[in-house]
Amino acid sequence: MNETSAQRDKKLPPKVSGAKADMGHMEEFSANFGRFMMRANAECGELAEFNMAGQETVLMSGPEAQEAFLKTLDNKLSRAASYQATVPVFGKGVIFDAPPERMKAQLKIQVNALRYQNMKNYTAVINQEVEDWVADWGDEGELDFLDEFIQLTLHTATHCLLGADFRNQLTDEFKSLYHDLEAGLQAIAFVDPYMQQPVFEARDKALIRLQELISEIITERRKNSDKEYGDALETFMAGSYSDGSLLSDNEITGLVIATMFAGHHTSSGTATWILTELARHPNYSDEIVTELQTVFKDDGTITLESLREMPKLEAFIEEVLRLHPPLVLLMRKVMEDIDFKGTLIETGKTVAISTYGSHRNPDYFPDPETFNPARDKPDNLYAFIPFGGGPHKCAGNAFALMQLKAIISVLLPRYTFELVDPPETYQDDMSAMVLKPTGPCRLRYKKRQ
């Protein structure tokens, strides 16, 4: 590409160093995402270009470039393009790969099975998987909480979304289907998804399955098309575009599967985390056992009505994600030439904004590395993001949340939780783009008294 006069008469950011003449910084950046971005942005400021195996890219940093990020619209820094990676996972002509209209269109439709009548129904469903998955647990035991939360957070995501009749004859074969379809989202997958790899070949597999396997609710339940069912796939059926058309079978299989990451791929991280916070903190937790035994004083019943009375728990959650996001950072292309602040990204280029690397920031967030609830929020909304922000905020933030609450709400005024391991051992998994604690992840717990 020709650099026009106005190309060559503007400042581009700066590179970071190190970078391998046939990879780039891909070695580095997939060895740690989050501790990379942080010396990138330590070394070059608020934009600092790397090389992501050819791909340039250029990291921007701070709650003034992340406003600039999040607030700037697809025309300029399209999802779709960056999100490519996702095409092979949700399936061809499913929101970053349908065209724009019907993208947005596809958006709300999720956006609508995550309304308020659902959520209540949601609700219910979570606390009651919670309930049956402790029934058995004795008055202490020790687990692997990562491997858990995995199998609970897929269970109420099957619940909610595919409904009760589906959730009870879950089987090892969706399982384990489901997992080859995660698996098919590594660092590499966001160069180039198609690659000949172990890996994406049984991605692939496992959508053309899946896609059999939810085709045959669908239908089931078009033979019933009397019955209400409360959850997501009624709503994704039941949603149209703006000539009328309704969505295909692989349309809906395609949102059920991008839902399902919103309400388990992220929520089994997270909700380890919250967990092993609450062992490494007891003292924290004896202050929101005391909260959940006022806000449930009366019958115990979780509503969500309840989940919103918990302020000391909102807080050690936020905390929660503040250290440890569910994604470690968030990706846009550049479509048109970007001047931020004298400063020109060029067309063609990656931009990327690190949560991790934010929610680290000193100036924000004083003594960043202490795990501490208490601590006053920042007055800039884009210093905090872990659900991104402005107007591509994540549409599943208030599901996630609920989720979480109502996990929590159970688990916590039962029992009490200790590391089996060192402290130090519970670390973040940085070898994928969602965040977890690395595996196994042991806590032991002990039932109340």
Contents of the next structure:
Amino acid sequence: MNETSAQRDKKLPPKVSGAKADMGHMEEFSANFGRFMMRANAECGELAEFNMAGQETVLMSGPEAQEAFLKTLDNKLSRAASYQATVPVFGKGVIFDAPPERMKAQLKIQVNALRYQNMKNYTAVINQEVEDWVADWGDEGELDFLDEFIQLTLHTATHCLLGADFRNQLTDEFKSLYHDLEAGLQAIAFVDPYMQQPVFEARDKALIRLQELISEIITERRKNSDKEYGDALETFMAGSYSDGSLLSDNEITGLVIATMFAGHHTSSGTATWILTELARHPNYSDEIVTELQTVFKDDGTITLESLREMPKLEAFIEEVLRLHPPLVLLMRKVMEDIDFKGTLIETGKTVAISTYGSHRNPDYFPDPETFNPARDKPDNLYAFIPFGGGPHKCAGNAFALMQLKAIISVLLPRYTFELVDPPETYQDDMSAMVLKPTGPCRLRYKKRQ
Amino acid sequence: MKIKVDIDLCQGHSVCLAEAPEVFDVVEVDDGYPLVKVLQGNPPEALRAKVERAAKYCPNRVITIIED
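Next block: the form predicted together with its partner chain, after the form predicted on its own:
Entire complex below, previous chain first.
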């Protein structure tokens, strides 16, 4: 028996019902992909094949299937082939457009910027940014925290990545370029990022201008090479390939953009949800304030070390990440046929895992829709996956948690928070690429006595 | 105690090196992330607190302590 017929005899993944003629499940999927994934899993089990406008996609559910997905390397399950929409946003030759060896080198340089020494600097930067933000709050008021956190995390991200000078001169031009790049990563870009569309033209112009702007900073810094900055740009500029050559200016710009995209809206959305859930649950909020007062009782300084031991706040943040995982869905392209427990997933298909669905699996999270920071964490590492897992786990996870804890450590001991609008109006926006509450997300704050 | 590392999960964040330099180093490799290198597989009891911190604060939970 030749290989082809052997494969033909193998079981294929069951198909999800309700596919439409041309677009498959695209409409149902786009309307609410978290819920669609849960339906697919409930109907078909561990493997569920659906159709996204022609792309056959297999959802892998449950910790075993998710572990297989997360541990399989790029040569078999490719991130690059799934995330080509990022190429015109990060620039040519950057990360998912680079040959495998260069991509690895770039990701390594990106992680270098997140190592221990840098993290200490970032903690101080974030603390300062949060202090500056709350400085004019007064005794009480009302804010749209979704919008506020988008601004705050844009400030912290640019400050940590590009340094104090850049952050302090943050221009409307930069904000508008960044906005145009973001708009270039909407859902249709994952179908074809090179269509003739005004948003894509704006994206391409924005990238060229941003490359110019960052190139100017790089040139300036190379002239003053004895100065130390302690930011990510410094690390990116020092990084080299295995042959010793440095990254080009455009590659450095690409890493800056990629890092902003990885960390910005994921953090702003999660911070908004944390504060909203704190407003909804004053009892937990009080417990966390007590914990923070203990941590900072001798010395009020927020440092990387002081933020590390906050079990109550950590459990609270984890529960927020369980119910509101910022990245709802992770994808890979199948480069070589995969056998999962006797079922064949063929080359050319896409595979996906759903953090949103996994975190609502009642086998691992009883009464899953209930917000309960005291719930037992599953032993299985692949049931709770807000940062993915395996060799490609989000390298910014420690940065993200540090930033969230730093923000809450400043806000919560000083202010109480309450919802302004009816509780049921604070919902996940399930159509966004990165999960966030439907805006505006208004909360009222009052200074604690 | 014995130290076990799951090297596939290591991304070279270097928290272990900062906490317990007697026990952990982080070394460059040919391609990909720098990786943890265990200098003492059976560290003395005196280093327990440091090793426990290294394991606990590793962002990727690479390090496990196995009791003898």
